[in-house]
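Next up: a single chain in structure tokens, the form predicted alone.
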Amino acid sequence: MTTSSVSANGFNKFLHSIRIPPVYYFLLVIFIGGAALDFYFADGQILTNRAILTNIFVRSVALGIVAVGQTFVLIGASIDLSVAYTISMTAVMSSFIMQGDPTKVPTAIFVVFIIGAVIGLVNGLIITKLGVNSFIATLGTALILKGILNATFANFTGSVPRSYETFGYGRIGPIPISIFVLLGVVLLGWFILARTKFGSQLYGVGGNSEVARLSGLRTHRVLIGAHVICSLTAVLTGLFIVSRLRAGAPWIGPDGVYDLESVATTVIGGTALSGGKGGVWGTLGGVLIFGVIDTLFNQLGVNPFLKNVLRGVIIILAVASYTLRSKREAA
């Protein structure tokens, strides 16, 4: 066998080993449908515009980062509804500490990441040690954070220095820095889930926590770790948002509906609510679907309520297709 044939066989095996998440077929359909609307209503001036295409990715950064963290907890058969207020807490506290002073940026970042880690730790401990359902536990944490924020801050507070705005507006060549950050978070999430012991244990805990426990896994520690990771991604999202808004306010997170939308995009991406199945590449596809819909509807001036209708239809169709596919594979 020649060297060229060996290389060809190896390349073919590599191609067959690549499993494209089904959500990207949904994304392709959405993009083609959007292109048809674009050419019919706007003479093809929207989705062929490089600036608008770049904006789709930039609009996806905030949701994409926190959705990666939500993927971790959903794989562990849990959920985190406190991420929206963790984002608000991060934005408010970071701008309050910075006060427009570049020398205070490292301190602000350190403090908000510590706060985020504590929030994730508390969520994980309540769920694992107290046996509280994750939906109720994280909803309770969200209400506590909401109360603290609303009692302490009434409006935009503090400010970020101009140098920090590079996070939200800076570019490396033609590509915004924030897109590199999103891709970096996705790659790191993929590596942890696919190439580390923690990742394999998380899938085991989500698939069947009792079997995992009897197999010797420290299931509580794994699930707590997933919640800490989720909260840290919410912190990073908050830091990104405040770099674009230049100041934080208590309503930033809930107004963005990052709690429900992070769950929705993760589920669209193929992560099962029952746990044990999913991945961050699928989540990225779900986030991009929302990004394309948002950008297209805004550019065409379509009623925003119709956007929510379409999102709901996509969620139902995506979950239904995954369910049917799982049944066929099991048959």
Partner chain sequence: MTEEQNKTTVLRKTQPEPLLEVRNITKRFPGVLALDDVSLKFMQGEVHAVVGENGAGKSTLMKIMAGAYIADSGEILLQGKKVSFSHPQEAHEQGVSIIYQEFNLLPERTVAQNIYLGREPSKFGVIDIRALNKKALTVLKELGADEMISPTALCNTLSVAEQQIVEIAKAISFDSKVLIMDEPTAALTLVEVRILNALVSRLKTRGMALIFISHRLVEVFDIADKITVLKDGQLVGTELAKDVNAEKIVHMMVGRILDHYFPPLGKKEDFGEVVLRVNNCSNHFLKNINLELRKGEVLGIAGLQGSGRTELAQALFGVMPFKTGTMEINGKTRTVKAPSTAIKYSMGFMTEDRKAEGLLPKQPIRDNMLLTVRSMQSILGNIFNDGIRKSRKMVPTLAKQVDVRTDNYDREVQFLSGGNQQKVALSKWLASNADIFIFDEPTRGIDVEAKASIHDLIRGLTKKGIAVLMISSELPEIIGMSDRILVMWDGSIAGELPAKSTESDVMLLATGHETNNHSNKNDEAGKE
Contents of the next structure:
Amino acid sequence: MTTSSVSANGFNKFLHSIRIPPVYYFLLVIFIGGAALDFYFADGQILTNRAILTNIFVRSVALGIVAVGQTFVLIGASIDLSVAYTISMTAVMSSFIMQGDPTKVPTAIFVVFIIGAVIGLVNGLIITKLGVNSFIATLGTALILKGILNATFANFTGSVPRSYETFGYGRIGPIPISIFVLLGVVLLGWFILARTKFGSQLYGVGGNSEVARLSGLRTHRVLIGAHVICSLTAVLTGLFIVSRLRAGAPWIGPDGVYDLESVATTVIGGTALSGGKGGVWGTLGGVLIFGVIDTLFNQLGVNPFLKNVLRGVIIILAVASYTLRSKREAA
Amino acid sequence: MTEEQNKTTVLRKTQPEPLLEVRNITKRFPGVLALDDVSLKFMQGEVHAVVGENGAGKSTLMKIMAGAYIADSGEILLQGKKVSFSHPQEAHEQGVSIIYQEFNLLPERTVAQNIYLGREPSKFGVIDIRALNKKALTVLKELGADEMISPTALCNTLSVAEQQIVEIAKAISFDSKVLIMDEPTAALTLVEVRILNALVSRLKTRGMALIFISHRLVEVFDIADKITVLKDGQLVGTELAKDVNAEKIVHMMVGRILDHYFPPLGKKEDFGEVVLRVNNCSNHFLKNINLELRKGEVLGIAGLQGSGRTELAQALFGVMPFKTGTMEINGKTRTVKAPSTAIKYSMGFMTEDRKAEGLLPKQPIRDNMLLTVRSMQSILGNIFNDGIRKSRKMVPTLAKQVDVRTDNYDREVQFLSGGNQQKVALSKWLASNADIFIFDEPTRGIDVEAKASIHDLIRGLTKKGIAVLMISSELPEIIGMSDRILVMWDGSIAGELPAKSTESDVMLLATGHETNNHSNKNDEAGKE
Amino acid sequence: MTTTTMAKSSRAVKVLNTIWTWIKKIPPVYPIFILIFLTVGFLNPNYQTANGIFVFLRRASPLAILAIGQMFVLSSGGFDLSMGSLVTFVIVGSSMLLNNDPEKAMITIVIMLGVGVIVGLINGVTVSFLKVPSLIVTLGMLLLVKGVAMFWSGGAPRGYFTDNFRIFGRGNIENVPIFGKFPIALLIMIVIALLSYYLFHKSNFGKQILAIGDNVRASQLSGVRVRVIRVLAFVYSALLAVVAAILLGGYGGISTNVGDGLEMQAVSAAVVGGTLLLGGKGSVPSVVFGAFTLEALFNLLNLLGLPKPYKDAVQGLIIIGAVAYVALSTRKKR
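For comparison with the form predicted alone, kindly provide the form predicted in complex with the partner chain.
Now the full complex is given, and it begins with the chain already shown.
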């Protein structure tokens, strides 16, 4: 064997070992396509503007954090459609508790994380112990949250103190703090999935819960854990959004379509809806794709209603690009 | 110490204590007595094969020993101590591991992750990946498979045999004393079987008790020290492998059954014109298939698992259509690209996996029986539209034809016994007036009595001029039922055998050997 | 003497047993509905008159129609979550097309039914041929259809519905023997329920829907054209959504959020009516009563003075409860 073929082999092995999720090639294509549109309509002023590029990231933060949580749930072959209202609940409760008072920030954060953990726990318990299909269970809890929120709060409630806005608007040098938060969450998510027993068990439960059971895993506990993690990321997203909006309102979660978009970005990132496979790096790529598209639409002045139409189309087509090759019939 | 107790101690010393023992195990399923008072002993350093026909109770017994089922009565002793496993996990922890017929690996995870799923070496919940891979490598080394399989390979990149080895690695990583293997060779090629056998003897020398289920006698004699035969849930006997031959074992397995329950074969004058002719057909799995099927005959298709038996049926029926070659149905050239077309040309397909492919479990008997007719009619139509009187009688008539005894046709089929389910699945093809029937494993997993009536039914069909293509992995069934036998090997037809050929003729062809007996009719058909 | 009484009592036991087996077969939705409706009637005397009952039934009719459509899709193993948006689209779009001109009522309705067919086709084809789970497809459609409606109307629909358009939703047939006035919406619902009963319980279409919902593979191998059946189920569901929208528009007028959450109400009604999620079981009459039950419950909450948003919360509880009930009772059987 010659040395060159050995090193080529080594390079291939290296490529294989880092396993770049295919979504990043997709992201590249979208970026190039976006650049073409940009040069045609806006003389290339959009994607060369550093402020706008930063904006893409900031726009991705809210969706990105909760999408990491959704990745956990989907890997466990479950789904969480209650994240949008968990986000609303967090935003409303935190600004309601803070009431512009900087000393109440820790209390508010503590309370919303507790609420989030309870929501995740309830979701997990309904799915595992009552045997309710995860889709229905979390839509049900979403409805319950929606009812409680709308009955209690009409519109913007309370406000956050100036100091708290740092989370949304602060920068370290030229880079917004929120980007560090997003990367931190992604890194933590990666670590839990790839390096801990819990992560390994979650892949087992999602891949084949019977195999996992026969291997002695407490499948219910693992799945409940994933749901709690997912709800906690929704809480973090809610805290971020409220720091940008300066006050919370019941409609901000569903208005951002965080439930559907977190699922869509996760699936685009290579996590199967049927579970057992995927990871947070792919999800980050999916989120960035949405960020690029969103920013382009905004800068090009696309009608906001039309934007929703295009989002719907993109979500369906993106998922289709994965499912099309499968041999099994969908239902 | 009393004299009585003394006696038993002495006995224990002279007679080695079995590692695992089952006593008077009885297990009943709805409609079937799966195990009837079975007692067995499994010794250390011994390979003990448990053989028997399908439905003899082998798998049930293994599942009870591994804690997946709980026996209705009887007890299990591990190293002389009474144990009761309520969950496979408990059996695992006490050193009894089982490898099931269907794979229990996560395809998207690595070999090491699979072997130590849930038991990863870790500190504070953080996995020590290096230690994990090292431990996995050690286990693989013990099996002598460390050069073949890397601990970091994804399981979906492994061959079937390699996956089987990973399963074994997983089982012995529990430090098992007893390893149960349920048909470990079913999906393996001959070379792979050899690797597996070498592995088994290695484990034997480690002082484990190995139990394996099979109905392939050749392999049983290759590796087993003792052979136990089960039949209809009862223990027929246990023999030392060196003291018996295959014939004796077959006789124990089959007993009266062979001459008892197969209906007489067809006579020359019963066979009519060719209704199905396949000329040089191929697809990605099947190579150059040529066959002829005549009215009134049962054409048996034999072959090992993976030889293409089921793929042939699926190709004929349009599930995985042929890509090249021509098919003639009732004298006309036809292309069948979907099951609905096959049904239109009056073919019927009894699938191998009844639950997954043959039945609508939550629908009543009635709707299961009428499904094919419905799919052929217009969508907005109603089955009772044409000739109300005649079609009202359809369901009771069908039930009578296939001998399903019930007066309530609104019962969901999931609550029927296996035999009755199979009959319901069959009846829908009678309803569609199919005259070419494909049976894939028609009697898998049903009891002896129901088997006999299915066989009678098949013969009854041919008497009415229906052509039957019957796939079976049970050689006695193939030989007892077929008017001609085609043997498949490696995706093609290895040869044709006349009725009443012997099991060894079939096995030789099925493993890729030639026999003197087989006529080269097939090759001639190809030349035409 | 004792023997005769014994015989008599054993015969009585037998009769009671047969009655009990009959009672056990009654779907739980009927007694639940009667219970809730009686409570509502007790609290509000309006419901004790024929007129009051008709008002109730008219208001429940659109939901019953939606629930039937939803049941067709649920029974095939899928979900149709685009229904609510489609209702919004029909109401907003009709106001745009009508443009206050009564002469355009007929053509508007025909066009909207056409839109229903197209939406159903897109849903069904995407699920069947691109193999995207219906959950994602119809949620995506939810965004898409509502987006189109809002884009078209610029967020603020203009005009009003002409009387000949509204008549379906709020009109009555006068001088009906026995009943006096009979709501047209209820009549339309009954006609659709009868048609659906034939399609679902008697025709080859319905039986094949149940077949693919129960076991796709077995259905395919029995010659069922799975994709065709699935697409048709989605089309039927979308068509019924259009009909329901016309009734809702006639009753409530134009607004851009009428449809919000209706898809979940339809799923809830279907599930309360004994429809099995992921396919294989369903019944038109039970689902109609499922819708009535839900509507009666909403009325009850109103009468008890709970704020409107609690409607959602209660619905969430019901849907989880109904599915958990089925899941736990089948688990027990095994």
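Positions refer to the first chain, counted from 1. Between two forms, the rigid core is the largest collection of C-alphas that superpose within 1.5 Å. Given the structure is predicted, the values throughout are model-derived calculations rather than measurements.
Chemist: Report, to one decimal in Å, how far the Cα of I315 moves between the two forms once the rigid core is superposed.
Modeler: Looking at the C-alpha of I315 between the two forms, the offset is 4.4 Å.
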